[in-house]
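The chain below stands alone and is given as structure tokens, in the form predicted on its own.
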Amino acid sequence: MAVSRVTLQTPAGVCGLFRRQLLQPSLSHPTILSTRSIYGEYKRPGQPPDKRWPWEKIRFDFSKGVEGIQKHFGLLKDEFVGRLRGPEGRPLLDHMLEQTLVQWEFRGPESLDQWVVSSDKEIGGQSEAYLKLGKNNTTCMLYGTLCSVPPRDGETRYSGYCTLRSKQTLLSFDRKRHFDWSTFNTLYIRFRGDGRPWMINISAEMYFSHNKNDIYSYFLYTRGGPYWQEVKIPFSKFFLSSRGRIQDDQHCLWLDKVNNIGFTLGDKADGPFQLEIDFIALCIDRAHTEEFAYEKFKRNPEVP
């Protein structure tokens, strides 16, 4: 069976006509250039993007400027004066022989302002959480609805969650500041839940900005009920994950780069919730040796 062959034959004029409209722009019609166009859109659900102009994102005030300037410049002193009083501005002795250091404990209404409360309501779910103190103001309290049913924007297809962190604390002109837990090995937390499994995340700072998603999870399993619960979970036990999956590549949490510390609540069972903490602790646990708890990959690995 032959199969003929049909050429289109098109005048060098036309080609020329067509190869100059499309590597030349067109002075009839100029480009319009738009924020989508700079900027790109802004693809998050359940919020609308933010199409206005970097100008107009300004709000200069000068007596805010001042403000803003004796702050920073006050923060920078306590810098220069706590280092020459010890590490994170304690004696060197009461850093190097302390055993146990309280580094979160909910005293007052101005505790509460260290933590930041979300949930899948954010991208237009329908969880709720809320952050309150406790009885005689000694404790915490989140408590809420989780609700796993997804929003309904053709994007998002699982949903359920509700988050409790940490802020991240800032030195002077907004730099990070980090905590320094390598002296210590074990963290210890007294709280007490209603019976749902949580999960504990820690943050620290990376190297790359491709990293910046990474933190260091462990499960924290609530018995309910009216009684105290105290826990201590060795940092060797805490593993790699990024954007919710756990890594293949595991590595030990840097202990002296460490931004903030979470929990999460996603067990898929819908309903109320509650839990209670009382203090976030660190401890030196001197009978665990764990170096880390999970299998480490050689990038090298030697040729016999």
The other form holds:
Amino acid sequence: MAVSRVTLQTPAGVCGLFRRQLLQPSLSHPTILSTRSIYGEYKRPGQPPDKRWPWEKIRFDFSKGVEGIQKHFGLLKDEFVGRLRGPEGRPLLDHMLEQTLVQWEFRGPESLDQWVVSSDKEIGGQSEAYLKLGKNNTTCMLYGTLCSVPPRDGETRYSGYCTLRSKQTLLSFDRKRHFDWSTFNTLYIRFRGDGRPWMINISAEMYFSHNKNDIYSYFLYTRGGPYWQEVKIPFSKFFLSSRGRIQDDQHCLWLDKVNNIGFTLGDKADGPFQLEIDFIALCIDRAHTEEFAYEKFKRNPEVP
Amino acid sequence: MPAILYFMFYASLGLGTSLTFLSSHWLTAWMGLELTTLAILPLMAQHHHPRASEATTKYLLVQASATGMLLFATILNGWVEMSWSINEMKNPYALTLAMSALALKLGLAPFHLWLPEVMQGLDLLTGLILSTWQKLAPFALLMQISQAMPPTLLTILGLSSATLAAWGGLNQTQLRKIMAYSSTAHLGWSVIILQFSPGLALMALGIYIMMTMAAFLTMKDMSSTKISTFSTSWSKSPEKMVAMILILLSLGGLPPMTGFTIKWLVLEELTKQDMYTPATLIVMAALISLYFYARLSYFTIISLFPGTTSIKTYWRQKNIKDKLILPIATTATLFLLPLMPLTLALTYFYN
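Beyond the form predicted on its own, can we have the form predicted together with its partner chain?
After this comes the whole thing, all chains and molecules, with the earlier chain placed first.
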């Protein structure tokens, strides 16, 4: 690109030149680097970047502040009281003796607030997904339409997914609350599907930013039909993937800090779908002693 | 990992600690501390799991900060007092900074929050090394500068360690975190008596190391890292689980096990020094710790949890040759209380 001599004479001009070269998309090559990709924020393809200053994104409000203080100190008080009772606010004897724990069940509209539904509509696709309570307010129904036509933004090549994911639960002062599932070794779900294959995703707490997209997944094959299906999936079967790519270096899921669980549909079959879930529980199968199902090959095998 | 690498790392661990023991100059002591820190890092990260990498990174950051603070304190003392000798640290600011650095290295409250998270990411053997061997070098330095430190600060460190560790360990279900809080609490007992009787503090540390070794080696044999696994381990080896209850009660300081020695002698020394309030507070904190050790013992073998088999013990065991270290550590943890007068005399000899 043509640059004037005046620009090259000042440091600010040279820096600006590098920034423009780096950050502006060119016609021949797709954008590899952008401000958002450098700093790790998600930018919806085809949308203009958010150029607001950080203080413009915050809404300052005194009453909101007072509510926040009351809410967070209330949660802190509950944590202290719960600590006297036992781990996670329940007596230790319950923790030791329980063989099944229902983690999520759908017994009213407030239970749907713990879940987030999304689809490829966020990236400009045409799939739709909705969540509602099932009959008698005892189940949740995830339904919608899948469409694998990619959005016409010049960047996205594949599309057609929808997902239901539990929200991250928070402690006082917006600290993350992790589930401690270490007593259990099996995921137990009662559901009713339409014959489509789903994927169950569990995300655990990660420390490094390069692990933030790590998800442990397994398949959930629905039978279809009016009958309920109960599935017990050992946690040893979950494999590690990152941003949808199965990793070579596999390891088992550590259950002491689990953040959320999700269900994803992306079977490239356009059309309506529905999945009805009764409950998501954990159980311990003492006959299942497998630690990890997948062989971890040695990357540097010893030469005999 | 090849055996030669294990040898190299363990040898470096030993070398670093020995270097710190033998130094009279702060720089060589610092070198020894750094050597032990760096030598244990590959041992922590050898299992390629994100939690192990997390534990290694957190450990490195904490220890490097602590050693940096210590170096800064010693340089400050060297600049002001014109002395690099460990025994001649007199500047109060340098002393306070050095004490904070050593407290951070040891995992004493209020600098203890890194220890449970790091321990949780490690395997049991590396956790044992972290709880025992890695305490020796910083404790040796703390002993050497303890006489010049403000007594109130040491008392506060000891009391807060015992109390906060007891509170923190109260509802843990992960055994490694329980052992981490146990480490902080026991070091609190050692530190509170350090100003009056360094020999007794050293003895308390030695007894703690023995008890921790017995506990960790038993957990390693049972492959137990959670209370729930512990509760079903009785069928694997009933004898070891019976010993484990006693080891846990010894950790809690219950007579007639060896762990009671620490509580008895430290309380006796504190009362001799007319420190009745700290003595009362620390023994109340020990009661909370004893509560969760006793609860762990109860769930280990006193109550029988449901299992899948109707037979009492497994008929097929893994073919493991039992090493001698576990029986030695267990015997020392349980039966050394009658030797208390001898060990007390030895501590007077050190003083």
